[in-house]
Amino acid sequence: MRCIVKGGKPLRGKVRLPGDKSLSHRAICFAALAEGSSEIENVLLAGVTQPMLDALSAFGIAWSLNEQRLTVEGKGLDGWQDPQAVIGCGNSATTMRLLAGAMAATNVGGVLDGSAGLRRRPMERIVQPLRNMGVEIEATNGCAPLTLRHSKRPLRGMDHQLAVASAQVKTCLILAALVGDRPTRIFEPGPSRDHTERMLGSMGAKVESNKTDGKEMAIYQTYVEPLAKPLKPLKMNLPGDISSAAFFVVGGLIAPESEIEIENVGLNPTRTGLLDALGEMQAALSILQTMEQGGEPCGCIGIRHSTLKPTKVMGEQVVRMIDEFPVFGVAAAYAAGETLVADAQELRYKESDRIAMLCQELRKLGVEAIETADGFRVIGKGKIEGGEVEAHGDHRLAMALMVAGLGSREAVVVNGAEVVNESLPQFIPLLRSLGAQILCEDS
């Protein structure tokens, strides 16, 4: 699909999303681990997500929909099935860094595959530590497939150095220590989001978080408990997810004379690094009103046109914003001034290099974007001229790209448009509603 956004007409309304994607994949996930039934409101149907919901049918995990609640009827770990095919996950690394997670729990065999972005993907992160803890699986040149097969119980709970900091791999490594014969501990460089803590927390398991101070660098620990009786049912409404939320926040910041406001959104602090990095470019955002949904805090974010300074994002700030680096990077070239991302290597390793990727489409649009090794410099000029490029099979950088055209003086032109579908199937919808100008038409 091929989509012409034309710039220049302010964003104006309220918009609400569905649900946050890194909550929904665990919930669903975590739901089939409890005992009993569960009741998630405002799931994200989307093809990230689909997956997930698909692999439970092939453990024998009961599930229905009726539109956005989701009622799955839990098995407990020792309920779960082995597949009979392949289990497909897609292009998540989420889904299949999960589910090797909740396999090694249920001590269920089988195999998990993907698409050729997905075998992309490094696994040796979560396969090596789960071999040591005893779990029999294997994968394929350090990537996908990766072959699960039953396991001596119970696991070996042990100690976890991680070198880089992923919740995706901590929340693996916790699901497997559910099952240990002793407490396990994970060590990480660097803040990861917690959604995993406080959801499993929530069902009765024991898993503690905290941050401590090494000799050279500051450490966060996350403690796991062996479960002691059954994980409970979720009864939870999950709220908007902030990296979606991140892309109507920037269009509403360039836009032209735009207000809008994002209703119900995460605003777990793990998750806000773009909102902080914003501020200190000087953005019109605000927090109208928050609460608590599941143990997540969330709210209402308002946001104004705003005229951008530069900044710099480096440290622990970029795990706290690692998926909201692409539309980051149009923020950037809306900025008048050099814009410095550095500590950012793991950006090489999503849906596509998103290095390389983001300086290459906004180099097209004129935008001077330098790609050094773990991170990009931005030489903005506070506007965008507008032209033709690729979404390269990434959903963000899809919609990143979309929004550049929202304040650009000629046309953005995206190739490869309906990647948005993965993550965010309503996004176009939801510009339109706020008075975007967006032609899409088959290519």
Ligand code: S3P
Second form
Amino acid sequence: MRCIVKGGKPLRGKVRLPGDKSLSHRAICFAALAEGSSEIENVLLAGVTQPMLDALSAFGIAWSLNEQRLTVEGKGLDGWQDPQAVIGCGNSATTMRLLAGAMAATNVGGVLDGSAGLRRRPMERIVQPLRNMGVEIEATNGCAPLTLRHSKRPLRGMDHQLAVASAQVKTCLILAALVGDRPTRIFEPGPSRDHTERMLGSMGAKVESNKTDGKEMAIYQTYVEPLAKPLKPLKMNLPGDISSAAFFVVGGLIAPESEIEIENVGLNPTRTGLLDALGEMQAALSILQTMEQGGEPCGCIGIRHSTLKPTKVMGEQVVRMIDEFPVFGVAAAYAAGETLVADAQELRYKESDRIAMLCQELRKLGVEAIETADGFRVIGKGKIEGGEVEAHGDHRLAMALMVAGLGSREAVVVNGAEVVNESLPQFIPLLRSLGAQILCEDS
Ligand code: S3P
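Form predicted alone already given; the form predicted in complex with shikimate-3-phosphate follows:
Whole complex next, starting from this chain.
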């Protein structure tokens, strides 16, 4: 699909977004590990969560959907069955890494595979530590397909040091640690999202994270005790996804005379790095109302069109906005001056090499964007010309490039825009409901 975004129209009104992707993946998977019936409201139904739902059926777990309300009949850690066929994880690395941990915990054997894009994502980061715990797992040149076999119980509880902060790897290891012979500790160099700790904690597991001061940098530690009793079913209404909200936030800042509100967005501090970065750029943002939903802070975000200033993002802040760099790059292009992103090598291992692809596509829109080994520099002019760009099979790049068109002088044409269905099928209708002019045609 090819979408043409015509800039210059204000965005006005309110939107409410589907449930957070990370929370949806966890809720679906953990509900299947609990004993009994879980009810999850506002679950994200999109390309990336469908494989997780399909996998439950393959492991013998019943679930049903009534609009966005999901019921899962969890069978506990001893009730999963070996799948009859390869489990397809689509494009979703979260599905693959969480399921590897869940399979280790439930001791089922099977093969996890995915799209050509997912087969390129690094899996050694879960395979090695799982093996150290006694899990029989094999990768294919460090990537998917992954084969898991029945392994000796209990698994070995142990300490792990992760080279890169990653909530997916942490979650995978936490799940395996639930059946360890002693507690497990996971050390990370940055504050990866803590949804697993909060959710499993609410289901009765003892999982805790804290930060300690190391010699050169802070160390983030997660402590997991083997389960003493079955996980309790989950009852949770999921807040909207801040990583999806990010596109509307930046859209509202750059489209002229805009004033919008995004309701019911997750505001977990391990996810709000973009709001901080935009605050430093003097964006007119306000958090209108905060509350807690199932142990997760959430609230409404108000956004007014703003003249953005350049900024620098590095270190721990990178981890707290790891999915937001495509749209942050667009915000940087609308700021006058040089914005710098460093310590973000991990962006090269996402749905696309987000450093290379973001810079390449921004340049096609007339933006000076310079790739560095661990990030990029954008020399913004306070505006974007327009042009034709490619999504490269990356949902967040597609949405960011469409957002770029909301304030551009000429239209922005995005090819391969159907990939937005991976994480936010409602993206285009919601943007149109705020007044955006977007014309899409099959290509
Ligand atoms: C996610 C963690 C992040 C993020 C991804 C979702 C999660 O990945 O980029 O979109 O749900 O745990 P990493 O764990 O690779 O940093």
